[in-house]
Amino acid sequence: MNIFRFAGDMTHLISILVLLLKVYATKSCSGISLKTQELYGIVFLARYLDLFTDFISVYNTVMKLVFIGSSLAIVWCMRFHRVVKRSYDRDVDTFRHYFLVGGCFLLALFVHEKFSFREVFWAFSIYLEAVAILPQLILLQRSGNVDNLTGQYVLFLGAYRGFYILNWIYRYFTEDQFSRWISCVSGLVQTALYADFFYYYFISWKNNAKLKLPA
């Protein structure tokens, strides 16, 4: 493991914990994507399919355990927790994240380094996990206002992503078998997404105002 990598991991841990406190720590999720946190759920499953066929190390299993039941248990509290899912912005968060996963599963059926099993569904955890994002900005753009655990959130999210291309570029030369190239592209898509996000979180911070989004 490279310092790249595990920044990524920790700063996408990080995420997770603030996520975690807004919802339990202020028994609410608004401003908070469902549609979202079902795709993460969704990519996490079909990434670790050798959770329990193939040890690695203590920390690769625990993280995997990690990140799968943190999304699930998060979207099990926005769905079916007496308090937290009355705040629930439903009207807003209409994205249809179905068609996101239908054609993320149809690129992967075609597009892969390998087809197997384990390999189509990795490569589709990969392009699902690329766009996952977009039902959360595109409800924090219809909302407008963002509050700061939701605006962390999503920057901890993004500097993830960040941290993992540099893991990706760093394997690519200094690994003579890494060849995970759909893991790059899938990356730089995302970096895309964010950019525009942290443009406005920015702006916000050196102005010492809340968060807000075009419309």
The other form holds:
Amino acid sequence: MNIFRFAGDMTHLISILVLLLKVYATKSCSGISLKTQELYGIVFLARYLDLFTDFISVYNTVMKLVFIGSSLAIVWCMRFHRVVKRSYDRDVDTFRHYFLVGGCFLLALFVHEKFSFREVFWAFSIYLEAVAILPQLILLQRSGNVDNLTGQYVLFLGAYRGFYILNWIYRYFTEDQFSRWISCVSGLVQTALYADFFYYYFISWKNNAKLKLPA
Amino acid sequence: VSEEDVKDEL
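Follow the form predicted alone with the form predicted together with the partner chain, if you could.
Every component of the complex follows; first up is the chain already shown.
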């Protein structure tokens, strides 16, 4: 594992902690897209099917369990927690995310490394992760104002993707056989989706102003 | 080498 990969995993972990902190400390999930959180739950469940078949390291196993557990916990809170669910922006979070699930699954059926149950589900999870942030970005854009913790959540998620790209570049030059083009292409698409958000985050940070996204 | 590529990333 190289430093970029580790930094990516850590920013991913921090983003989840920021999200949990927001929900538990403020007992509110306003500004958070349930659609995006459900997509992440599906992404992790589909990708980590190998939990039962391959052991890579304690680190990998623990992180996988944390990602699955935290995404399901957030979905549970937003749907069922007596207090938290009241603040859910139901009327704004209307992205039809099941189309993304269907589209990504179809793509995975045709574009994969090998036609097997695990490889198809792995490719599906990679494609779905690339677009899973869309309902969240659209929700933020529609509501305009972004509270600090929600802004930081999305910022850390974007940073995680950026570090993974550096990780692939590093691996490309240091490992003999590193070709994971499905991850790399999807990862580039995913990171590009954050470009707009990064831009406005930077502007608001520079002006020391509250983050606002243009409608 | 296993038949399927072991995915070592998260």
